[in-house]
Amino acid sequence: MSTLNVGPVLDGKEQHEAGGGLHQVVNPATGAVIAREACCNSYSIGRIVESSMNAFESPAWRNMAAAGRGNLLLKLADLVEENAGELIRLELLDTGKPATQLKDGEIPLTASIIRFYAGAADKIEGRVKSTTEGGFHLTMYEPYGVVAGILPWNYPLVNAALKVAPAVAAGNAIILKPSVETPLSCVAFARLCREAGFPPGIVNVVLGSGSSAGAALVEHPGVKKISFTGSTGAGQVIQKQAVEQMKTVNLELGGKNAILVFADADLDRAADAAIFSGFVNAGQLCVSCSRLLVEETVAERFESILLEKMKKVIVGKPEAPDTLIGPMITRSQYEIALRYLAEAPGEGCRVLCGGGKLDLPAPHDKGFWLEPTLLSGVKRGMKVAVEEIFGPVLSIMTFKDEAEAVELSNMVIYGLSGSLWTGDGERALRVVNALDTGLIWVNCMFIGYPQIPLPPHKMSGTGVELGFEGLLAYCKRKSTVLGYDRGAPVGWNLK
């Protein structure tokens, strides 16, 4: 296969070269060199900062009204669904992701977060306040201008989405820039938002690593406002540096997330919520159940409905129908997962099922296989109980009652989503009242988007995304007081 060539975007249109060097982009399935990616210089990404500024301040887009952005984002729905077959194609080189996975679950999803913003984009209400003695309070809401959507490697094109349909449907102009290792379906996103009618300009894509081209844009005056999606570590660095210029931040971060099952739960139900949320896309999702919290009572009778669950998960070429699991998708995330499960054995976990590298015959043998992992016996203590391994690994630990249910639940810096499995509706009220984390499923699991907002808790990040918080996060507010009585004083009598 030959490799492709992919660079920014800049006024609708990819440019080749952006003097930060290439960069090889790997197909993480068979660990091949599918792209040479341009990266961006700060030369150039000033070039592309400025193309946005002009675009959000030119009359084609300032003068646009919110209906007609919701109609731009309309036709980019549809240009998503027509296009599937190649966002999926490249998806499946940058990725690795199971074709089934792409087609039956991003595709579609995408496509509604596009919509739903599209419809909230002429519902931004502002309000009127309660008035003083000859004056009229109104507050409103405005678009930063120009944003940065700064995107982690693990779902690149719903990631895009996430973050153009809000901010486009607001009225801002934003500056993308995928992750070093996936920009392929990013650069494609951008070129059908040109083809869906979007100016010039209001969608550019910023290529390279985040500690060069993610730092220029953040530290870039004509950047207004922030929102990203990664680690911890990093979202940290990028408050940091934003603050020097007082930006607005959103970040949705690192989760070690848990799913709670309560003795009188629906097991067999619980289990496939379990297995699909630890597993799905090889477990690299912030918003993964990576802990399964177990009551005591039944814990033995729920492992062997997961071992017997799990003969049926299938891990293998990504472009099979059946495939359920794909790759790693970085070699380092690989790596890292891999010295987690090292050092499970000798912390006291018990491996019920896999526990280290998956080897594949050819073209698959270089790929980041990881097999997917049940750790049993998990503590309090353990690395794997409360480190985030963003890999395919599901840590068990068991608990007595509701008090220790909620306690192990909440003894982790993050608080990003949750699930709860129980037949009492009065229990499920009370838990869900005392867990600390920002999203919690009740007998069900990775429903309501986009719909429902996701506001992270604790290290899991600031801000919010999804939902109609999320439209809201790109806007400014701004409070106005209408005078209407010329008689009132207006400060010192001077006559």
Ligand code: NAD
Contents of the next structure:
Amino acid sequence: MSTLNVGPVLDGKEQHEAGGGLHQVVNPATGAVIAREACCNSYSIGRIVESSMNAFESPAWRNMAAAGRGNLLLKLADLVEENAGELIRLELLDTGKPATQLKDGEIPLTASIIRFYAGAADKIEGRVKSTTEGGFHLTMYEPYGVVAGILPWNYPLVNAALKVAPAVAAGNAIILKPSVETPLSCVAFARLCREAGFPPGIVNVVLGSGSSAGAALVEHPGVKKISFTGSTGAGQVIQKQAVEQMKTVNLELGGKNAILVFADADLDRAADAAIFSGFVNAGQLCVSCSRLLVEETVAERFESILLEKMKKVIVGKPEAPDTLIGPMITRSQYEIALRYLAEAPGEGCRVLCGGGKLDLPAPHDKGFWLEPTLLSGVKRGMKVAVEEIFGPVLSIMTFKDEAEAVELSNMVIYGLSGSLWTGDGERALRVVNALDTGLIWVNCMFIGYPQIPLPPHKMSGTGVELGFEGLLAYCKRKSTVLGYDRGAPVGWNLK
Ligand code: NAD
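To test you: the structure above is the form predicted alone. What is the structure of the form predicted in complex with ligand NAD?
Zooming out: every chain and molecule, the one shown earlier first.
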């Protein structure tokens, strides 16, 4: 296969030279170079921000009714579906995700996120209060201007839609910055935005590494709001930078989420949910429950149900229709996960299944393949109990009662998501009330997208993404008082 060329997007047009050198993009399933990526230097980032500022101020955008922006998004969702074949091809090459996961999961999710915000664009309502003496008080929502949408590599296309759709529905211009490892679908998505009729410059793309291109974008004074999804460490750096310029940030960061399984749960369904949550996308999912907390009286039985089901989890060639798990997406993440697996037995836990590299025949012998791994007997002090691995590794711990289940779930620094399984409705309510995490699924898993908001707790971030609240995150507030009483005091009486 010939090597692709990919470049940043300025005024809706892809550039082939951006001053920041070339990065080689690798197919994680084979380790082969698939694309040359033209990275941005600060000069080209400046030009891209200028283009976005001009587009935001242009009458074509500023005078467009909210319903008009919604209609463009509807057209974009149709284009995503019409171009699904090409988007799947690029995403599969760039991430090694199974084709069925892309076709049946990520493409429909991308389209539904866009349609949700298309419908919401003209439903942003301010408030009017008559409590002010001699006037009405209006609270209005306005776009920020130019927003930076900084993306991780785990769901490049879905995350691009998750930034672009609410940002433009609210009337902003947006500059996407995908991970340097996974630029292909993001640039293709920006092309579709142009085809859908968004004015040139409303959706631009910066390419390059986080420490250079990402940092330059965050620092640029023309960028008024930052919506970041990625690691907690990078989120902290960005928040500090943003504080200097009083920029608003939305941070969706790491997680070490728990699935809690009580003895009275439907164990068979809970096992399916635990496996899906822990291993879909090779565990590279922020809301994945990578900790499995099981009531000790059923732990042995639950582990044997899991082991039986794990035999049906097929890891392999991304193109094959029965493949459920592909490779790790980046070499560095693969190496990080391997280190955790190498150290885990020394910490005192037991490898129930998996535990290391997966050897596949050529051409996949140089890919980033890991065996899906169940670790049993994990205890509080161990790294695999508290640190985010972001790979196909599920750490199993046991609890003796409800209080300990809650305590174990809350003991990590993160608070992104969680899931609990029980047949006792009152217990479910008590536990939901006690968990310090932003999104909880009770007797279900991963449903509710894109309508349900994801407001991270603790070190998992600040702000909110998804749902209607996720749209308001792209709006700044403005208060206006309309005076109607000519006799109302205006300060000193100077007559
Ligand atoms: P990362 O933090 O390394 O990079 C994310 C993005 O930020 C990339 O585009 C990167 O180039 C950029 N970046 C890095 N440093 C930057 C800086 N100083 N200034 C500006 N941009 C910078 O994360 P990753 O390895 O790509 O993704 C994995 C992480 O993302 C995991 O921790 C995972 O939990 C998290 N994640 C969170 C969510 C969520 O919604 N909470 C969703 C997906 C992934």
